[in-house]
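Only one chain comes next, encoded as structure tokens, the form predicted on its own.
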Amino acid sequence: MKKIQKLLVIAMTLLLVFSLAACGGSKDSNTSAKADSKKSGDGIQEMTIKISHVVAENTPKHQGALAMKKYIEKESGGKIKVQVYPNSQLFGDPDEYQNLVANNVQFIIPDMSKLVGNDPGFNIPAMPFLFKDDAAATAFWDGEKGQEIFKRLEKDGVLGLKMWPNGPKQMTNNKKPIKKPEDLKGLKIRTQGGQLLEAIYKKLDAGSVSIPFGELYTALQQGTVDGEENTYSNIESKKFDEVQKYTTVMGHTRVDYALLTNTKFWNGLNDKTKEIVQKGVDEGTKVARDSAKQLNEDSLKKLKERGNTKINQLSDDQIAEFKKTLEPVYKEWSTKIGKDIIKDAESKNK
């Protein structure tokens, strides 16, 4: 009897603690329900967000990156958290677009040379001599054309959202200083890539070579390339200055970048975030636009303080003769990227 009684009390005091342990678990259950709901009550989706791209720090596209990141974390309140990534540190030249179409980054402002496969359209930087400025190039790309150009990616599942400028291109080399067409003549020189590019530099008797940005340096100091062409900003950033005796101020052809997002990961944005993140990319574009005259200004100042290599200005009629040779190559790309693109973009220098 006394065992019977024993085991009632321990069977009691055990649907007693199973009891108190239930209600525990409800009252926890309850507290992270009214939590979560208020983490999500102002809409905002919880995600990290990965901006990919090749170039320095201190660059017209990383500070236009950095001010992407800083707005859209605090506007979001860090449920946002945004990645940039420079250097090639994530993705470089040849795998970056892919990882995009894959939604493995969210974001990446490649050169729009590494876009000419994707539509012709994209050769727009390259055609020689064509903008006189940042502001003509961004006009372009901001006005019909343009943008009818970007909308041409969303067959890949990739959205074209701004043009970042980089600048105007000269060219740095380590064999001679360059005057007229024919002083390239033999050289070889390495390009962004692209059949335009290749064009100027057969017309101009020079050799074109495409390799990625991150290894250029390398590429330049072992001589398996006599030079290359790039902005003030990239060439100063990465100190190919080091390994390059001569510069050429040319302005033939442009670095210009297109932010570019996945369309699957943009569609897939609520109202309230993707209001958050379009104004993330507002902000970036301007500081990124805003940014690229001065620094490549700075960036020649610093060039010519360290003294590696000599800087040749060309004059107007030195640029005339370049503009002469190259015009057979201008007429035939203006056809195969559209003559009404062309015209269109002549139209912003006025």
Given for the second form:
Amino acid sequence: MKKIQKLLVIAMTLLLVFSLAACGGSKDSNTSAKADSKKSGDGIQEMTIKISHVVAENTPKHQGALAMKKYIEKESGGKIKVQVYPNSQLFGDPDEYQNLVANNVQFIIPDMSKLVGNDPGFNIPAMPFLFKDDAAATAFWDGEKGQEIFKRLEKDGVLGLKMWPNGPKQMTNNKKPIKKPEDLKGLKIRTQGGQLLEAIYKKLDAGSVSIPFGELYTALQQGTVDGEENTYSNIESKKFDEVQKYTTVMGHTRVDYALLTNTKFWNGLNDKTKEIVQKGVDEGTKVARDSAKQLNEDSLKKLKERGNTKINQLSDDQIAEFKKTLEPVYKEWSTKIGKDIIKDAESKNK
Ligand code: LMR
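For comparison with the form predicted on its own, would you give the structure of this protein in the form predicted in complex with (2S)-2-hydroxybutanedioic acid (LMR)?
Following is the full complex, with the preceding chain placed first.
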């Protein structure tokens, strides 16, 4: 009997020791779960990363952001959580950059036209008919001159990591088919912003105004503006065709994005964590770049099926007319952006 009692005491003592150890463990992980960014055992920092953007889900930007999330969460074993906010849910055009600087968000992916106030180089996607396709635009931004322009954001504590293309912009409006430059006379067009886009519409005798993307559908619906320019995937995913009777296939300017982070966040990552996040960026870049053209083609098909907007493809001669009209604007802005930079950009078409 005494032997049984002794065994029972040993068993109880062991149980007590194990439960105390387990409690200690769970107390530690509770503490680290609460922390915004804390080192865990294998060197990966526990944290939540926010990615914010202004467009819909069925777009290259969102698909790229989701690929980043998937990679980073998987490779960090769930230690890093990535929250993706589309449709200006977290921040819109007017406030996303300052919130990136303040590290309230760790990645944003603005259309470069929204960055022209930071540096004139970001007007490049708005240079009329400059790049022949996504590949040429991508090659420029991956190259020396493109990287130089990205570097200029470092003064704000912002790092330009990669360019993500969306594609050529087409012109939509609710007044009339656009076939020649004179057709734009008197129309009021919404732009993404910047003096170059403004100069283009001035040259075409049209008015222009910059409106945040999140407010664009309503502005078109209420007639605040007659038209806008965008990629098929943006037009279709945001249903602009419901309020725009005419689409002119022109490809005169482009939507290209800059994937941006801030130095406060980036420099706070240890090597192990940075490697995972960097590879997530590469993965997202691959998906965004690979999906842009196809998503635009799919959207064009959907727009045709829906039949709300009359799609008018300009002939080569008609496009040449627009090119000729906009040539002085191109020349003036080559000087403003830098002739060496534009020469380098043009060379990517070969
Ligand atoms: C727009 O404002 O029209 C676009 O730049 C939105 C986007 O991010 O693609």
